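Presented below, as structure tokens, is a lone chain in the form predicted alone.
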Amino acid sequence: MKILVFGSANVDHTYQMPHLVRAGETLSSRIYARNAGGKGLNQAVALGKAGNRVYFAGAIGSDGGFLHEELEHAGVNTRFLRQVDAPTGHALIQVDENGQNAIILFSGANGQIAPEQVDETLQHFDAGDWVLLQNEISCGEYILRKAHERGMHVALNPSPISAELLSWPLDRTDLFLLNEVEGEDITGETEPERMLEEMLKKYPDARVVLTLGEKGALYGAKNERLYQAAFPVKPVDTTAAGDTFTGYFLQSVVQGKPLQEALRTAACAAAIAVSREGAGKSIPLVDEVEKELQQG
């Protein structure tokens, strides 16, 4: 069983400020880092580091190699990223002394991605396969239909919202990964356990995971539900912490582990990655993940 990744790959410029800039305010950073990141890159990134077998489809621009190297790096394939002639997304992130951040994202190649690109990618995978999806490249919705087709299990990150994304078949989806605010604007509840019960009577074929940040996490899948708590950490950065969360999850669900098991892999793999500055760098290897699962 393979996993496909098909998703965004961004240069990360990370700012360190006293407090996230206010409307009229200019304010000094005291840290700039420049790092590989992006949805698509990290959640890949996460999946590597766990020990999957994953593959990596997606968009650089020529300035974008060091994401093609980090990527590598953490045993991720990259066979399907094309380099194409525009610049390479990237992010501008503040990051405030309590860890919490503010994001402005440029697509640049992830929204040159075009349909052939995507055909020519899935003739590689078969049924009962995954593929993992976000919201940051173009060709979303032509990718979730086209996979369903083959029989590859579909599983989605529906982030950032948008009217488009809202519009696509979610049906078709067979796990979704989200967080309260995502949860919020696809149901219009603002609870989390009436979000999860509303996800899974809108999409009743799927498993829904909702994060709860430092609230922990709630699965619901039919008529089984679980919750698991966060790990107590001191947050430094909290910009991959759903992408570790993400892949980790996923790599325990296509191992067969039992889903509690699941979950709690996750949270301990999120806790480490918030504890570190950075996005793709900050997620830890699956030994980190065991060695401090054993600890607690």
The other form holds:
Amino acid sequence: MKILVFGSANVDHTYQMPHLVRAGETLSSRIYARNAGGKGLNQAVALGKAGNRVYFAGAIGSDGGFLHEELEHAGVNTRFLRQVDAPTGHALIQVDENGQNAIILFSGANGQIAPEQVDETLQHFDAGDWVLLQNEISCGEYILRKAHERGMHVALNPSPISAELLSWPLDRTDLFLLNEVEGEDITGETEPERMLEEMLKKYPDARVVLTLGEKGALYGAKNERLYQAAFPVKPVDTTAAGDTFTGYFLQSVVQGKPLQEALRTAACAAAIAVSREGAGKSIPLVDEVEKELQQG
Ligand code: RIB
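Switching from the form predicted alone: structure of the form predicted together with alpha-D-ribofuranose?
Time for the whole complex; same chain goes first.
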């Protein structure tokens, strides 16, 4: 069984800030870093570092070579990554002293993905393979429809949420991985348990993972409900914590691990990512995660 991440690759410009900038305020940053990021890239890197056979499809510009290297370094197959005539997508990320962030996105090459690239890529995948999507590239809805038509399993991290994404045929999703903000936008509920129940009412055939940051994560499918506490950690940078959770959880699902174990492994990997700076580079290798799980 193969896993395809069809998603964004960004150059992350990260600024350490005393606090997130307020409207009208000018504030100096103490530390600046340029890293590989993008929800698609981060999730592919997490799957790769977790030890999976994972493919990444997406688009970068001529300035995105180090993103390609980051994917390869994590063991991700990049044969479906294209170089296009546009600047690589980028993100401006502020990280405050509590590790919380605020992100501005510029799609760049991520917005150049066309149906032709989707068709060319998906023909290499079969029924039973998985595709993992987010909402930072063009053609997201087309990929969802076409992958479902091929009989692929669809995992969706509906992030960042948008009015357009809410019009996608989301009932074709097999596994949702979302946070409270996204859960509220899809269901209108504000309380996590009710959010989960509403998701399962709207999408009764789907499995749903609701990540709640330091409050842990909830899982639901049909009559099954699980809870996983977050691992305690001193946050340094929460960027890519959700992406790490997503990649590690999907890896365990594909391997057929018990779901409580899948949640625990994902929560542990996400906690390690939160304790480090950056996006892709903060994601731990499976050996580190296993060692931490044994100690905890
Ligand atoms: O989820 C974190 C990611 O969101 C960052 O790496 C940034 O590129 C944005 O896509």
